[in-house]
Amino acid sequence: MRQLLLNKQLVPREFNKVARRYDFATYLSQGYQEDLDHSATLMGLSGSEQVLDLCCGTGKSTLACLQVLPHGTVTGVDNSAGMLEVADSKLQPEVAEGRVTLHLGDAMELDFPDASFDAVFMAYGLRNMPDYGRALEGISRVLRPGGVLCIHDYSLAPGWWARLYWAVLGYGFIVPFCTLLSGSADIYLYLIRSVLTFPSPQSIEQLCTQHGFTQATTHHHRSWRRPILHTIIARKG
């Protein structure tokens, strides 16, 4: 486990071992849904615009965004093959509209052309890049200007409370039972610890004003996950 954390390129092959499964555990988990689709509003968006889904995993993400763009189009980044084979099977109808295409990549280096995309939604991505400040600017380069990106991720209130909370959660009830659920535990004991490490919601907001983005809000999530969960607005310049 120290080793996913040293070295996250390993991420994508634990998440390859628990693809099959992994929508069934998230389902068990209260509001994960509905939070996406909340963040997914809050990027603002008038519906007709291209936007880049990344870490997009089995496809959730991509659902969240397309509720919000009846004219639009997604285009899903993952790096696991396994999940991204499950995203595929869920979206065919979109993906043979043309709403949708998925592809194989690395969200670290992005290849597509500057200023491709009006927005950019990442869920549970960013916590899992090897350098967040490269992360954000590769972000920005496909952003247009006045591009927006939606950051929706596990990252700690400020507190030893919140740390103690996400601590109790996730080794008490997260990681028994998604272990149990999907048969291995490696990338859930690491999705504890990861957020562990991952910088505060205004962290992530400075972080965002210092490579691309212009300004940065926080805006948080209900019940339960309040003090664990945020997501983060910023705007491209």
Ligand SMILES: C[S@@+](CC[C@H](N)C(=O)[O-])C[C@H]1O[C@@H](n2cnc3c(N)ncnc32)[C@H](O)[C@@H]1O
Given for the second form:
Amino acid sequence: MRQLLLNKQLVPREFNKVARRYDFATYLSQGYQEDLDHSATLMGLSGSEQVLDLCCGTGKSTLACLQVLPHGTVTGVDNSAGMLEVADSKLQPEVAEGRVTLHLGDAMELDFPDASFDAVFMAYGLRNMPDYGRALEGISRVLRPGGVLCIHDYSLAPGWWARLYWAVLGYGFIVPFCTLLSGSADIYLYLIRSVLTFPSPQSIEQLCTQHGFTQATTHHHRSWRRPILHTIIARKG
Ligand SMILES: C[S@@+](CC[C@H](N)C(=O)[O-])C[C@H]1O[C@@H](n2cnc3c(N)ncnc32)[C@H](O)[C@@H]1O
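Would you mind generating the form predicted in complex with this ligand now that we have the form predicted on its own?
Below, the chain from earlier opens the complete complex, with every other chain and molecule after it.
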């Protein structure tokens, strides 16, 4: 695993290991679904759009998108077959109705046609990309002009307080607790480290504007994640 601390190519293998217990772990993480639901509302959709849920995992973010899309569709993409299997079994009715389609694929190599989505929702995904700029360029390509991008991720507020909060929470609680629960420490150690090295919300806004987006704004959450979780909303120019 000590390799995983730096190598994001190993991420899908690690998510495969914890896929079956992922929903239980996040269920215990108070407010996890509510924070996703809040970010989905921030996209300001009318309800009939085609949304790409990048790094959809076990489908919790897909459910958040569906909630704001009574007449729309969601395409979920993830590169962990194990996580997608859980999403597929959970979302059977929506898949059968054609409201949800799930694809095994890499968010860095999207093969959808240009401008095929009205919105892209990416929850806890961008941080796992080996090259943030290239990932944003790919997202921009598949978004229609004026389409909305929502990045929901652990990104630390400026200053020492949020870093200390995350380090204590991560190494003191998340890693020991989730390791006990899932039987694997690796992905949780990676989580703590990847957040400590991920850009601040303001830097993500700048990255968005450097890669074809306008009007990037940061939104906060009311939960205990307030110092560490932010949602960036941007529009394709
Ligand atoms: C922390 S989970 C988040 C899942 C879901 N979005 C949610 O909010 O619960 C991150 C997901 O990103 C996926 N992932 C990481 N890197 C990826 C990549 N390059 N392409 C596609 N999926 C990726 C992982 O397999 C994992 O399922």
